[in-house]
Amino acid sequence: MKAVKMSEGIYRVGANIKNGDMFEGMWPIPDGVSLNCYVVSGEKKALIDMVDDWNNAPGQIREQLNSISMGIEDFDYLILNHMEPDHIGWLQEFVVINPKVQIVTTPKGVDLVKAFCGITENVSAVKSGDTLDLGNGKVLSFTEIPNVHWPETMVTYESESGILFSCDAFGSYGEVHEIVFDDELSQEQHDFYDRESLRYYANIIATFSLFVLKAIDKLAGLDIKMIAPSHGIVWRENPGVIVERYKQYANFMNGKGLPEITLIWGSMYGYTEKVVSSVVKGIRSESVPVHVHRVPEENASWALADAWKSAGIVFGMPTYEYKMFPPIAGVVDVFEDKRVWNKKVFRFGSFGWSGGAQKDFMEKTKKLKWEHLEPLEWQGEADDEAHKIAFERGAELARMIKKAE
């Protein structure tokens, strides 16, 4: 792959990593995920961003770099918006091809960066409002994000052309190749980006939400004509999209989900999954959405992105040990971190000596302020009134989600 020519003087270079690894050791990529720079040339040269040594990721780089007649030694200056090891984690070996580099971020980045890295030579701190003049009319200035998604993060924007590089916000997962902007993407590449963009933010930025929103009003006043996040593709034509997804995605965490619901469920023996049917004919029958996901055969990272945007979930679990079957538990837990409040639930599932799922689930989740229908509950086989009982809560808490529009 080449360097692609954003605007005069600015060039995105990018790493796709596709090697089975999960992102955060934790969400698959089966798509892949891209980790992107960007080159800032004036009189001075600035490099935005940086990879990790993953999947020969640097390799990736200087390969691009080549392409422009640039090497890792000519840079004058790193900016880091973000020290999360994904793009710092290759910091030492840049260094000590380029001991002249002076490495810039925020006063939260600068401890991060001697953390990590053992780095505090060259190493300086900018703050909201702060300018780099790189020569030739290449201007940057900083704006802190905090949280957004680690507490050091920033964005830098350059004045002439007009352009946000944004780090971990407006991102997504998959690959991106010799397609970059977003006016050269085919509707099915829209619409896969579009679906990577949610997982993304319910994965990586949901338990944010409140500081996305912060951010963006803390950038309303910028010029943006193009968006350049560290994953995903560069928003060029129409930059205003991405944002108004995030705007809607960090809201959704404020009971606005879309009218669909997310049914999630695992089963020991056969006797809870027998009722999910029941559950989903219920819920069609009001002509609602219903995303269904079983754990633990699932990664958690598909349920969690349906789950963020639905106004109603459903979880359908057996008994353990007293307490909630530990897959779905899991699920709980994740939900509880990502901070998925507000929604409409429902849960059923059976039981075989005792009972004691409900009550571990009404504990586990009474700060994630949902309204709970009555559960549903059987001791073994479920008999024909449980599946009338399921068919009927399915159709209420669809007339529900119905009703919230």
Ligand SMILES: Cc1cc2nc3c(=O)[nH]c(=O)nc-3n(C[C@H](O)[C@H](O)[C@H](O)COP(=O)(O)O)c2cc1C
The other form holds:
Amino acid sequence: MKAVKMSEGIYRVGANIKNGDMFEGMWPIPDGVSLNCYVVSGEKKALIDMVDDWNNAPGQIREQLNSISMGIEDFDYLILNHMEPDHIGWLQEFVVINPKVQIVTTPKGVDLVKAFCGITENVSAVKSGDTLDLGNGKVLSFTEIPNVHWPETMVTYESESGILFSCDAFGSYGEVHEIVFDDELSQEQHDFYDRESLRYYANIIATFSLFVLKAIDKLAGLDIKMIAPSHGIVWRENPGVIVERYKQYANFMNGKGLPEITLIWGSMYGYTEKVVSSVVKGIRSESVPVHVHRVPEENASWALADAWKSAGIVFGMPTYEYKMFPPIAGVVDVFEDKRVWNKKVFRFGSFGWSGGAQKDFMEKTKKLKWEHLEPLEWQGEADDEAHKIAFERGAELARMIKKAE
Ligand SMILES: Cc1cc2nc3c(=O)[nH]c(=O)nc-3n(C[C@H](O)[C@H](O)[C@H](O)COP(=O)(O)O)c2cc1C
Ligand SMILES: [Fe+2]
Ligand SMILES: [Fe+2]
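Return the form predicted together with this ligand of this protein as a structure block, the form predicted alone having already been given.
Below, the chain from earlier opens the complete complex, with every other chain and molecule after it.
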């Protein structure tokens, strides 16, 4: 791959991390993820964001720099918007190749450069409103956006081109190849990044939704012509699309979910499983879309993404050792961590003798601001009456969600 020109003297160079690895060691990336860096050349040259030594990312970056006759040693500045290792893992080797490079990050970033890489020389701190003049009309300005994704995070804006280098904010899963800009994508590719930006958001950013809204407000004063995140595509034609999308994602936490239902189920011997289709039929009888996920067969990444955007969630699980079926308990834990708040919720499941899953479920979801429908539990095999109630509760939840629209 070659470096891609974005504007005079500004290029995108990116590495693709392939399927097979997990992002953050836990989220599947069947279609990979890109780690994007950006070159800004004035009289002085800056590289914005870096990569981890992962899947030969450094080699991919160097190859693309070569395509514009540049090397690591040519940079005067390395701008580190965010210190998570996906963007700085290769820093120690970078400074060995280029010992003169000036590292620019936030005050908290300075501490993390030391903690993660042991680097204390040639590191300087910038705060919101500070600028760095690279000459030839290229001026970088910095805005701190704490907790999108870590406390030290900032974005960098280049005023001549109007490009916002937003790091994790406005990012997505998915590899990026020759097609880098939003205006070059087919509808199918847009749909892909639409899905994968939601999954990335739900998996990585959701917990910090309040800070996402604050960051979007803070950036409102900038004349943004392009958004260049460090994961995913560059928004050149319609940068407003990804900003609006992130705003919507953040507001899902506040109860503004879509009129859809996510059903997550797990079952040992099939007694709960048999009732899943009755609930699904009930939901569909009200023409409400339903996304069905089974755990532990499927990683919770997808259920989290669907639940994040859905106004309603259904859990199907049996009792296991007086508590929730553990794979579902794991999902509930993730939902609590990620602040899957303000949902309308229905739970159903089988038990053997005295149950216990429901009590455990209610206790563990107390803080999530969920509105619960009457649960459905039965002993052993579900009878016709249980199937009928399952259908009716599914339909009732669907109606509640439509009414809340
Ligand atoms: C390991 C294990 C632990 C269980 N613990 C309980 C329990 O504490 N209380 C209860 O009422 N039933 C318990 N059961 C019974 C199941 O809840 C019951 O068999 C149910 O029908 C299983 O539904 P499923 O086939 O959807 O998994 C347990 C079953 C197993 C296999
Ligand atoms: Fe991050
Ligand atoms: Fe990242």
